[in-house]
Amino acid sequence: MAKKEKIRLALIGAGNMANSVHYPSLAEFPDVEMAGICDLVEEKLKATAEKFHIERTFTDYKEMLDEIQPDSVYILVPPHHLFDLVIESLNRKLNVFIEKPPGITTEQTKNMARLAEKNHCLTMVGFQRRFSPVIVEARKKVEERGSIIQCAARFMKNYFAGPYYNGAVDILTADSIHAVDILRWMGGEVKKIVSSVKNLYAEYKNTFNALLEFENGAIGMLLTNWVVGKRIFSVEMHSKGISAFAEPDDKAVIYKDNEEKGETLLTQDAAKSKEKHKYAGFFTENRHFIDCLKEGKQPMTNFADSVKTMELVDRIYHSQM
């Protein structure tokens, strides 16, 4: 497939994630044309179009797709509004980028993945933690010593608002899935799992912990809890004689061979930027998607790969002690 010089995008959604991390990234790419944007709320639509110099605005996404004939569609809407828009785009044989989670059920994600494969569409789900510059650099340093033998993903919050989107999506699928997905990225596919899922101080499930054995023999740990003191996301990666402890909003520390003082990698230094959409991984995930479109190859977090993360979410629910 010939490499495309410029990617023409249709954008669906003018919400917070679109405005704060995705569109600022795309606006910096000289090989991207933000050709049109659609949202049902005209005030948000107009403000977003003006902010990112997008000339054409629509409140009907099918009309937009008809008129601007894009190469790819960004669909940045809540997960319970996602499915029909994705299916329509894939039926038009358009490449698609969506935020996590990829729908509200594994079956939805499987059906999107099947249609994408049938129509030869390139797809991506925004699991941006895999693209955090400081985490990527920490993993590279660990794997210089050998494959990862043990890893952990910790995601804590002080959050008592209930399941997401007024109850449309459970906490593990909607948000804790970040930790589930990055465990797969660090350790690979899961052979065995035993989990604990509980509701603490609430009527809904809000803490999810699991011990995993990966197919390569490595061990993984999921530690998530939505009723603790503060929000923190962190990962650990260990190999022979080396360990990395990373908090992607702050830093990673690498310890080698029992040395007391570790090597510190500051998050903003790793990203070469103080802008959150860059040091948090959104810029590099969007760059990855555009590069894959130009080269005609599937992105790392495509729909088929994301099915495996959704299946692991299901296994956490169904493998309780």
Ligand SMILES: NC(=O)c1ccc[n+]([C@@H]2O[C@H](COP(=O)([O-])OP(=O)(O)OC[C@H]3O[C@@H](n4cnc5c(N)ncnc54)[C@H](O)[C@@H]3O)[C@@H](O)[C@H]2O)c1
Second form
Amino acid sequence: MAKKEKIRLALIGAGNMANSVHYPSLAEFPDVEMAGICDLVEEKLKATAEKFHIERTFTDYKEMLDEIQPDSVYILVPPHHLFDLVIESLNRKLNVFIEKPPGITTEQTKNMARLAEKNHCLTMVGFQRRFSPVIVEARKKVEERGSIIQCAARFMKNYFAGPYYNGAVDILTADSIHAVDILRWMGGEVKKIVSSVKNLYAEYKNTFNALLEFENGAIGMLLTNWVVGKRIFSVEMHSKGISAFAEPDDKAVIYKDNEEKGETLLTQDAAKSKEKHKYAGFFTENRHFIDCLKEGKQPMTNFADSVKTMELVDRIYHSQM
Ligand SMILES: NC(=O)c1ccc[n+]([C@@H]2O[C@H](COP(=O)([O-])OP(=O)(O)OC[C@H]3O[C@@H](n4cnc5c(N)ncnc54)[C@H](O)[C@@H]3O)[C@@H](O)[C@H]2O)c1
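Please give the other form, namely the form predicted in complex with the named molecule, since only the form predicted on its own has been shown so far.
Once more the chain from above appears, this time first in line as the rest of the complex follows.
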């Protein structure tokens, strides 16, 4: 796409993520036009359109795409309803932003990625933790000493409601995938893996742990368990003589050369904001998408890249001790 002043967007979905993190981000960008919005539920559609001053509303997304003729489309619907909407949009040669997970199977993600490549569409999946300002800053400091030699991603929850969307999507693909994706971001592609996948106090799988060796020889650890005391998401990154421990809802602490006291980076300071959609990485991920559209380059978490995260999810299931 040639450089443009304003990106014209069609928006599918007036649900939670749309209202709480994506549309508040887009509404702040002067180079974005939120040209039309669609949802199946009239009340949500009306409320969201009013909140973000979007004039054109639709309950049929194909009608919206015909009428609005956007450059790009946001598709923020539950993952098991995603595929047909993405394929239709890619067939229309539109650029596409979706939330994670990028489909419910690797096969779906691969087929979306193939069509996007064939039709020269720019695509992005919302793995916002890669864009969390405090994690990005902590990684930069660690890599000043050299590449990451060891890393870990921990995602814990106290969650007993079963697989997501009434059983449509398993827990690892639907949600723990955030930890899988950020391991790839920290360590690169995975050479070897041994995992443990368990059902704890349940008939479904809710605990996923793995030891990984990346292609560059670095070591990674995935620690996820959905039946523990509370929700926590954290990452560790280590290089020679330096270590970063980040809890991106709060802070990162960097330790160097055996010094007792670490350097603390507060999450809200790193993002220069107290608003969650900014400090949690959503604002910067949306900015990245829009910048990529303007520059005609693929976003970091494009569909082809997300195939690799889905393949790593599959390997976690298939590499059990
Ligand atoms: N990145 C994160 O941390 C994070 C957190 C929560 C959810 N998510 C992801 O965000 C996505 C959306 O989740 P949510 O919580 O906002 O869901 P939601 O149920 O609140 O909203 C989805 C909306 O899509 C609408 N919809 C469904 N099919 C439609 C269609 N064919 N045409 C038009 N509208 C349609 C529904 O009516 C609903 O309003 C999911 O993929 C979920 O996995 C990501």
